[in-house]
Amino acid sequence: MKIAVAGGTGTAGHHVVTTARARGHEVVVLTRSTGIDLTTGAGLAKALAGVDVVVDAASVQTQSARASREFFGSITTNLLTAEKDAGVAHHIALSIVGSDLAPFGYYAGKALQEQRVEAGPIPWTILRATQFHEFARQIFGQFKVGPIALVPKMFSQPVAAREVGERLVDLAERAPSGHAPELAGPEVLRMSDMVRAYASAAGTPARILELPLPGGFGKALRDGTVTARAGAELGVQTYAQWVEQVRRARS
């Protein structure tokens, strides 16, 4: 089987194709570093030639809402427009935990993702996540002030990345199934205290202060809105675990 993978070098992207590479199916990476634009959708239909299914694990650093739907709803549309033009059997999207319920900031382009790929043209299957482990780290580079950590007031059921590029395979070798069973972690977390406990393991200990975000956004994150809902299934990999690799790879 030949697939294509938007953002293959990400976070899950890199999963992706590693796993793929692995079960013996020729993988094409869609990246602006194999001269892809998916923004612009500008090499896609070269890229898309001869293709069976794309996985869409592109993703953005943003907060706004504004960005976010801008970037989910230009490479959306792009992938599927040339995937029609191409012959593409499948779609699927990555799409994460709670972004139906809560469509602000960040998850405000992953609804419309969503929205888009539903009404789109390709048979289509949608893998809702929830957060990844790595998803800690992030939080702690980005808001610091001295040394305090800035961490939202939130609850996380963290997931490995590796399990969802797996997942995301897994899919990628079935028919077109709609929204899959969603994917969380087996635990659910306070924030504050995975970012401390990556912070210790990372060598870099760091006074935590946690924040209520405002708005229905930061009550999504109180209240467990972004963790799993009945029927999710559960990865294995532990937070704790993923922190111990962190340690033992700064040692």
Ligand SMILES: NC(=O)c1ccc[n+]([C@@H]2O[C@H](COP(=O)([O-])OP(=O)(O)OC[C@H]3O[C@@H](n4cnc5c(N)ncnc54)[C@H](OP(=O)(O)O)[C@@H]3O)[C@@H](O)[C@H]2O)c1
Given for the second form:
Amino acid sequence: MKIAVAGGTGTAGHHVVTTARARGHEVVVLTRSTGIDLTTGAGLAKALAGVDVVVDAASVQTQSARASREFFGSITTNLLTAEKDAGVAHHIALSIVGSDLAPFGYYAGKALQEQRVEAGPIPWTILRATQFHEFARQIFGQFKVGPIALVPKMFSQPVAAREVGERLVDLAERAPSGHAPELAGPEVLRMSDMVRAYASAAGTPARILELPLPGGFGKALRDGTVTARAGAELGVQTYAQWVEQVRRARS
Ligand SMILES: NC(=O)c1ccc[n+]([C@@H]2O[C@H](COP(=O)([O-])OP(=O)(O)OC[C@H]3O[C@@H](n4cnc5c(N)ncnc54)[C@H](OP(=O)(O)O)[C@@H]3O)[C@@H](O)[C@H]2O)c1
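And the form predicted together with the named molecule, for comparison with the form predicted alone?
Full assembly next; the chain just shown is listed first.
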């Protein structure tokens, strides 16, 4: 099978690429570093020639609802249009648990992405996952003031990005199925504890300041909206096991 992976160098996307290649699939990576800008569609027509399935794991770093909607709206429309022209049979989008219930900030773009995929011309599957274990590293790097790391007050049920990548390849090997069962990690944790444990394992211990974010988005992060709902499938690797991998990789 020929699989194109939008965002194939990213945290989840690179696991899609390595898993698909390990299973014998031909893989095309769609990122700016491979010459494809999904926001303009430049280079897509050529890249999608002969592709059977597109897995969209691209992302943008923003908390702005407008910027997120612009990014996910444009990349989804550009992908679906090019897929129709190329005769792609299956579009798979990676989304986030809770983005339908709290379509604010970054999640506003994810909600728009889901709507465009559902209404689009290509048979589809959407996988909603909870935050990856690696999200703690993304947060730690993003909001630092001197020695203090700012962390949103949030409960998360983190899942290994590797397991998300493997599930996306499972889905690519099957027929389009609409909304797949959500994928979450094995336990609910407080984000400030996750970031503290990551920082220590990475050899950069830091003071953590937990901040409640305002508005509907902040409430959703605090009240369990972004943790697994009934019917979710649970990943295997615990956050503590992932942190131990980070610690070992350093020593
Ligand atoms: N992070 C989480 O905890 C989490 C949890 C659940 C779901 N998700 C979803 O999973 C998906 C992947 O997230 P991630 O954290 O793995 O992303 P990421 O690590 O930030 O990677 C983003 C990818 O998108 C590519 N990209 C960005 N702008 C592009 C553009 N204009 N044209 C082409 N490629 C572009 C990047 O490559 P270049 O920079 O080379 O272009 C990179 O490969 C997102 O849809 C996100 O909403 C994330």
